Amino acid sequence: MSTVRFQLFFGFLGEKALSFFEKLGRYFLDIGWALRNLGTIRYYARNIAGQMVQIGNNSIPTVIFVSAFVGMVTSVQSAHQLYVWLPRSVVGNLVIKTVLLELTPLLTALVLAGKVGATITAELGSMRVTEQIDALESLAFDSISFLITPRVLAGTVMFPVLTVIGDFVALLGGLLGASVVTHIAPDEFISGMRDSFLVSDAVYGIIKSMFFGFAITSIACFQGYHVEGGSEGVGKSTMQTVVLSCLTVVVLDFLLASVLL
């Protein structure tokens, strides 16, 4: 009995790694084929510019949204755990520093992963369920360069511009709540900014939203383009399109912090 135990249950194991690897596979291949395509992006300029427009202004009020608050969280915090015993300045030091580095990246990438993400993901699924890209595929267009390789540049090029608006609310709520809730001078807080700003902090912050966004569009489009089992397998698709995002950022943010600082 026990062997056969252990057989099934390493054979569900082999299943399993064969089914991921794949999926990874494949998902290296579209990319390629995507990436390799950009030379004909041209032919796709208004796509792409709406993809702009549906990543980036469409999620400019969740950033918003989600960076005032991280940044007034990050500064109360700040202040309650150092500021008895160090100058108020110190402050606006580490809030500066958390934002730019790790906060708005990261939380942006996270938040951005289930809008963005799921967006891209329901829309070419629908396509893929709907029999609309087979139809493509039968007009002579390639599918991938006009549905894949413009939401994965969208993606590239607006995550960086959403985390610098992100940075940019995120101390201004740094600054609110320092100085409405923990009563430390906006001076001393902007003193406190402006001692540790290093322009490297921004540009590696940058860097990583680069590198999410990429992963995220890309991930999402992978997932919606090989879409099966109907409307069902759209939505499951969808769940799995916000779990790999957010997994691959985690691990991305660990490795870039690895490679970068």
The other form holds:
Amino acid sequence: MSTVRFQLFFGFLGEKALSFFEKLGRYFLDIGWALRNLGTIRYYARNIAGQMVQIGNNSIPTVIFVSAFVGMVTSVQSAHQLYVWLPRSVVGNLVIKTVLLELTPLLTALVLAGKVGATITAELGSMRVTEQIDALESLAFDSISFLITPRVLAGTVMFPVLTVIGDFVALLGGLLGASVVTHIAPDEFISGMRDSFLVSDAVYGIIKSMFFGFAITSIACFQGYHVEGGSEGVGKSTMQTVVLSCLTVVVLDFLLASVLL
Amino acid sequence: MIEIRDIWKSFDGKQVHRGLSLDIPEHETTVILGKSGGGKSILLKMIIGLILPDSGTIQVDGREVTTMAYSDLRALRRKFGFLFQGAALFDSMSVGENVALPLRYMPEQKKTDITARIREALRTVGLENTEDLMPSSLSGGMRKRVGLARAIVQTPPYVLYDEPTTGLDLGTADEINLLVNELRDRLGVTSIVVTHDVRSAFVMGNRFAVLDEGKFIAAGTADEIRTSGNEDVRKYIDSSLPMQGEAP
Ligand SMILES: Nc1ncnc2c1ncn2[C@@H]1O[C@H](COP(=O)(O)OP(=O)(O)OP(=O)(O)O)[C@@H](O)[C@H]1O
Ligand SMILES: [Mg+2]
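Target state, the form predicted together with its partner chain; input state, the form predicted alone:
Full assembly next; the chain just shown is listed first.
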């Protein structure tokens, strides 16, 4: 009895693992194909511009909103944790470090994993179930290059841009939080920021966001492109995209910190 | 010439095709009749390599489709127009852009030429001045006709129609029938038509093939099919018998 259950359990695990690795393999094949066709981009230039607007411009309000609050809360909490005998300008040092290195890139990515990732999966998924992807192929289009390449490219380019915007807004938010809530003089805060500002920190955050943008858009495209099972399948894949891309982002965050810092 | 040989296909353990074989002669319209869920749409998709059979071969102009490299497959697909059962219009694009898509990357085409061809294709399906509408604002029958315009706009040598007249009123269906016949007679197009509309089938078809239980149980001219002694064949065409003797 127990050996049967034992076998069933490991059989189940084995099947899950196999289908996971099969899916992973297919992911790398598809995304590899999408990247290999970067050279023929002139055919898909029109799509890239549209996707940059869709992924980039349309996310700016969300990014501004999130970053402003991230900056404010960082400075309020830093002030709260500070020993009384430290100069108040240290809050500025802390805010600029955490915002540039970690908080803006990470939180922007997590929020956009929901917004951008879900949009892409739902869009490509409904194209799959209504046979629009088959129709593209029947018209002799390379559907992966036509649909996936521009989205992944736009994500990889626009996430860093959004992060730069987010960085500025978060620092302003930090300044606001510091002066309004914790009554640190703006010039004190700014001098603190200036003391510990490193270009390399900002660059590191921007590089990270490129990886995040690539990961989120490529996962979302893959998930949408291979939807099965009608509109129910679209909903399921969309949910999976959000979960998968958030997990991937935090793992990547750790790996990149270990390698690049 | 399309040669389909011994095609087997199953989905999740459900056997759909059990050794299909059929020749599609050139410059003629072959009508495929068969039960709903019998695997007709799947067969059309196999012919242009959108779905692979589990076994069997499909040759188009002497070249094997099922093992073809992707770049060759794309070249082959340019010879085909394909009308999907659900029209499969791109809903992010207007009607005009949908119809223009097959022409988009043909560098030798001039821009004005393309506009004229789109207008002409839409006119032949009875949808003048609809270029700027979005697919979501069209009725089912209109979507079908836009799909048809998209399939024939580049006047390919082969056209595959999946239910071209289903859901259309008799008058519009007749116009579509005439259009298919005109493409064959004027341009020598080779067509495969999948349909449940037996009336249209006998107006359009030169040849007929009956798909039953995963196999073609009969193939031949209208008269051969009509006089078939096979009960299974007759059940697909019984409703058309009053038309016997009428010229199309
Ligand atoms: N992607 C798929 N996954 C699983 N089963 C499928 C898939 N596509 C088709 N099938 C099954 O294959 C069978 C044949 O489908 P097909 O669409 O070819 O039927 P059909 O002859 O065109 O029917 P209809 O006349 O109703 O359009 C159906 O039973 C369908 O359930
Ligand atoms: Mg069908």
